[in-house]
Structure formats: structure tokens, C-alpha cells
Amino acid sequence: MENVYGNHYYRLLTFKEELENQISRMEQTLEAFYDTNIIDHVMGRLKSDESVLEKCSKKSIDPTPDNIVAAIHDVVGIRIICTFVDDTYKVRDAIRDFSGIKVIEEKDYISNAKPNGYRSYHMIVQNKEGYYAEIQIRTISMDTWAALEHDIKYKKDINVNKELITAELKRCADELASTDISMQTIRNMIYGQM
């Protein structure tokens, strides 16, 4: 059976390693000059037929190949985890220098939270062939965070307060955030920053 991605296939994977690839000289880099590694593990991935299709139907998308990698702009998944907040803006300044791609579309819900406590900076880019890649940069506990968010939001049969859950997440959300400002503050203490 052939996937979502008809002849597109190969060039997404393609455009996901060289991204990958770009990413991983550029923790080096950054390795290099800061004298820490700030970036803790990458993930890349494909969006999943199931996950493309539902994408199509809920925006009203004729699935044909075509218009997925034109309409879809997170069928290229890269997720980047910094330990800190601070390296999370150093890794993004990186990446609006990297060859071969434009960032098309920035959205800061790290200084700006979504009202459900998620944070995460988000950059839509582009590669000269059309195709478009989300990354995703954050901290370890941001991520963490999302992981449990997707999990409760994607289950279908939980059988407790919603409301109740989603006002616990909230709170950690806020607790992880403030958490975060405090480990960045002493690792600024720590290097002579302040």
C-alpha cells in the first residue's frame, strides 16, 4: 500500500535528514563556542498517514500528495531539547542561518505560554524545493510536559475529571516554567552572567 506521501516520499525523508544533519553541525558549534552542549537530544520524524489524514480532514484538505506538501507545514517534524530557556533562543538564532531553507512563520509560546501552560518555540521553514519542516525547540521539562499534555489529549477513555486534569497541568506547567527561570538563573550565577 502506498503512503499519504505518494512520490514525495523520499524527498520528505530526505529534507528530514539534511535537516537533521544541519542540526547536529550546529550543536557542534554551538558545543565549540559556548563551551557547554546546550542541546540535550533531537527527534525528527514524518507525520503518519493517520495523523496527515485526520490533519486533511479537519482543515477540509483533498488528500491527494500534492496538496498535503503543500498545505501541511508539519509533515517534517523536528523536535530539539535544550536544558535551558536561554539555549533554546541560541538554538533558534542558529537555525535563521541555516543554507538551504527560510523560515517562513516563528511562533514564541515560550515567552508567550498557550493559555493551557504549553510552551515550546515553534519555526515553520522551508527548503528550496517547497517542502516545509515544523521545528520545535525546548527545554527538558517543556518537553516532558508536552509528552503528558499529548498523552491525556489523545486518550480517548479516561474516565476522570477533565477539568480537574486539565487545571493540574496548567498548575505544573506554571511550577516547570517558574523551575526553569531558576535553574537558568544559577547556571547564570554559576558562569558569572548576572
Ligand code: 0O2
Given for the second form:
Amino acid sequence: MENVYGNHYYRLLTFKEELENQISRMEQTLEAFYDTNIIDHVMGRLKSDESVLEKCSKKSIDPTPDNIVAAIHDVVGIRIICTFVDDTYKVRDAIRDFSGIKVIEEKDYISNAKPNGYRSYHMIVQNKEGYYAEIQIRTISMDTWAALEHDIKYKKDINVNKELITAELKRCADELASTDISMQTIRNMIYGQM
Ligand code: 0O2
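Switch from the form predicted on its own, shown above, to the form predicted together with this ligand and output its structure.
What follows is the whole complex; the chain from before opens it.
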């Protein structure tokens, strides 16, 4: 298949599928242990050619397949959408114990939100073949917010009310975060600390 990944393509696809399978097994284990829903859904993708080329250009990388898999750490991307905030950390802890991968980097944008209001837990992992993947863990409301903000960011023809939109997005992010905490508190009141 002709794409930016060249000979790496099928091995990257296999890595994505292995991670998805491991996550599916983790979901069953966690949900059996806590006797409740922990993960709402999981999405995996290989970064599109267009998006890879744009990132290479931004980072001044010559976009050969070898350079791409070595320098772009989110060519394999997995997003895990959890029901409650505390569940994101349960998933994080379980991923740290996955066999066959090493956690290279973690960024906690849930405890330390980006200035625009973005919240999510990011892990960069690497398999034994040296391929990287980025795992993003977030709640349903964090995911809804990120999708809207992403659409607006890439809709380049918005010139009107840009400042108002940015401020409103930030306000929504903070309100959603506060609601996430309230929902968590209510769950803890019903089921006790899990
Ligand atoms: P896409 O199109 O979603 O794949 P990097 O750019 O990855 O080398 P960086 O910026 O330090 O390094 O990584 P970071 O902060 O961990 O962000 C990587 C990914 O997180 C992004 O990938 C987005 O998917 C998501 N992300 C980070 N910040 C924001 C944000 O402010 N809003 C939204 N909606 N998503 C964010 P890409 O490749 O930029 O985008």
C-alpha cells in the first residue's frame, strides 16, 4: 500500500490492534473488579497522511517513512473515553502494567489543564519493535469539548468573534470540569470510594 508509512504500515496497524486488544482485556478486568462501567468507548487510528505531512513540515522533518515512525510519536493513536474522572487514573495505572510496551512519557492535562481549557491524560508508549503510540484518556465531557475545539481550530475561516468563541470555550471547559467532579462525588456517595 502506498502511503507515508511505506513498509512500516502493516506493523503499525498490528501495533494499533494489539493495543486495542490489550485495552479491551483491561476493560473487562477493571469492570469485573469494580462491578461498574469504567470505559465508555475506545477509538484507534493511524494518523492520516495529510496530518503526518503537516506535522513533519511544522517540525522540519524530511517525511521519509523511517523519519516519520522515529519522530512522530502519535502515528498510532488510541483514545479511551471513560465515564468518570477517577476512572481515567484507574486506566492510566492499568496501562502502566501492560506487557510488551514501555511508557516513555506522560502528561497530565487533567490535573493541569492547558490554558485554553483542554483536559486529557496523555501517555506515549513504545513497543519492542520501537514503534510509538499516543494514548489519550479522558472523560466523555472532556472528549466532547476537545472535538468541538478541534473543529473550530481547523475551521480557518472563522474571523468573527474569535475572542468571544475562545473565552466561551474556556468557560465551558471549566464548567464541564466542575460538573465532572460533582458527578464523581455523587457516584462516591452512592457506591463509596472506589
Ligand atoms: P490531532 O489532529 O488530534 O492528531 P506533538 O505536537 O504531539 O509533537 P505536543 O503538542 O507537546 O507534541 O503534544 P500534546 O500536547 O501531548 O498533544 C498531542 C495531541 O493532543 C494533539 O495531536 C491533539 O490530539 C491533542 N491536543 C493537545 N492539545 C489540544 C488542544 O488544545 N485541543 C484539542 N482539541 N486537542 C489537543 P495533534 O497532532 O496536534 O492533533
